[in-house]
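Just one chain follows, in the form predicted alone, and it is written as structure tokens.
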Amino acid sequence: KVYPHWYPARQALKLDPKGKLLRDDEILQNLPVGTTATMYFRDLGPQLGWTMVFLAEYIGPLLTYLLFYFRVPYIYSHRYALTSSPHPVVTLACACHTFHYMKRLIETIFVHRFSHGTMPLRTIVRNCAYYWGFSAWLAYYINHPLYTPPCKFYGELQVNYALVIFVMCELGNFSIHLTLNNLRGDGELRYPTPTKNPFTWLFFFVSCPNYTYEVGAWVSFSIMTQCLPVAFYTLLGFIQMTIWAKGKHKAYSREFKDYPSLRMAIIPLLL
């Protein structure tokens, strides 16, 4: 009350000035201290809840891409302002990109369950720069007047197969998020397992199939557009999601003694 700007979410405590921050769920009786303890306070800076974090990260790419698709003035040459691409794959790519981020926004609002955790404002700015910046980079090349679609001989087949894979991966990703949401809603501490939904059967082989499907969606988008910046963005996303998946896989293995040994982190039988 004396310092209202230091609300609980931006406060952190440490037992040693150079030590790790104490977790919110740690109990004083279980800490390595005697009858008296000295706590060191750290201000974590302005914080935002996870719902606002994801909304900020996903709204940007959705709107940024559409600016390039509709070719608003001053993005490309003036004679191309407010024109449309003659290539059907450009419109298809816009529909897929829009669907992807609309799905993410809907999941953020209606599906995901967030704890009371927060993210520092400076980290949010960095994340938004990543998502918004890459979205603009991809959109610039895909919607460029000089964009060349996949070759006319196998291009239509390539685009159609990529579209099918994209839709399957998006459905799979949504199914996994629903399963994880139901798991957290039970209140019982257990690891995720496959359900009657065939998309969840990937849990037989990997710990984080939501990341597997996410990577699959972006790989198919890369094949569909045949655009090098999309492939580079997919590679960066795969590296980051692999790090997250490995961390989650280790946590599951450490927490549950009966955790299936066949499961890998993100790629079945490999990684």
Given for the second form:
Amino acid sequence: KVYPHWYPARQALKLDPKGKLLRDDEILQNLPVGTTATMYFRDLGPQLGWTMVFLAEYIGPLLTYLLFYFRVPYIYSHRYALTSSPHPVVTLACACHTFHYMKRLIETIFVHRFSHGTMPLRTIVRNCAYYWGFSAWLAYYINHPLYTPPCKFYGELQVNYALVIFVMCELGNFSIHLTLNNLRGDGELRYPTPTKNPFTWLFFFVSCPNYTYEVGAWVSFSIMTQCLPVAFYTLLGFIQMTIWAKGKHKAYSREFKDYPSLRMAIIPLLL
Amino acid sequence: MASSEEDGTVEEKENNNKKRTKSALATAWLTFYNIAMTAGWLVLAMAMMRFYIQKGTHKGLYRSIARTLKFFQTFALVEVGHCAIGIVRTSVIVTGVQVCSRIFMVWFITNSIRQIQNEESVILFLVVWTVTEITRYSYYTFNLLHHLPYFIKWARYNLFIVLYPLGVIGELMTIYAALPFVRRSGMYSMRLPNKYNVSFDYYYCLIIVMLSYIPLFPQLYFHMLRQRRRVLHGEVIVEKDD
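If the one shown is the form predicted alone, what is the structure of the form predicted together with the partner chain?
Entire complex below, previous chain first.
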């Protein structure tokens, strides 16, 4: 109460100055301390709740892409201001991108239930810069007046197949999020398993099918737009999600003795 | 029970032996590497001095030492590997940034943009690099041989105070001088429209590189200053955790 600006989410307590941070759920009685406990306090800096974090991260790409789609003045050359592209794939790409981020925003508000409380402000600024920056870079090329759509001969086939895979991956990703959400309701902690929904059958092969579907959606988006910056962004996302998936896979394998051995982390049978 | 205990200690001894042979091998390799690099940069220094004494001008000096410079500077990439596998206790990122900036200067600026090879700024950073590298590699060599003369330690942790900023000035002036030639030739650049819907402008990339010196240089400089305080004055610096 003496330092009101150091609210609980911002406090980090340790028993040893060089040791690990104490977790939120640790009980004082269970800690290795005697009759008096000395704790070291560290200020983690301004924090933001997870819901706010995701909202900030996702609203950027949603809106910046639209700025480029409608060719707001000063982005492209003067004579293209507020014009629209003659290629239908550009409108389709805008619809897909917008749908992707709207889905993420809706999931953040209605579906996800977050375990940790908060994230430090610096990380949020860095993450927002990543999401907003990359979506602007992608949108710049896809909506550019000199954009080259997939070529005439099999271009339409390419776009249509990519669209089908994109939609399936989005549905798959959403199904997995719902499944993971329902897991939290039960008392005992179990690892996620396939349900009646065919999209969740990927759980037979992978620990984190939500990441698998996410990568699938971005790969299909790259193919649909035939845009190298999108492919590069997909690659970066894939690397990051693989790191997360491998961590989660290791945590599951360690915690549950009967964890299915067929499962890989993110790519069935491979990774 | 007893046999498993024995196995345990035998395994431990084996592991210790493995660690000892690994670190003996690592020390041998590092000693060889540092001696080789010291020699290489000494050769470069002497070649530069000989050229200047003989010709009296710096024009054509870069061309005469270009191959040796490219060889030894590129070979320094292995230092990133040293940090990655842990035989040198330095951050991979710090070493990576330093080596990459050198490689970038040598291969993507002076090697590819011939018109700036006779600029004075090139001589400036070449001299700075040579002095810095000779000091640094001889420091590492003597350190590994456990016979470090104080003047080498003094040189390594004091000369940089002047040399580092001078080197940065030389590098920045060289990149700046290269800009008009890059723009005119359109080298390493790709424009729209193309099949992959991507574009890259080397000219603007160079401008971004020049701007990136602003946040990066102070960080590396203060890193060296902190190391200097720790090594020369035995001060324990409490670092800010991020």
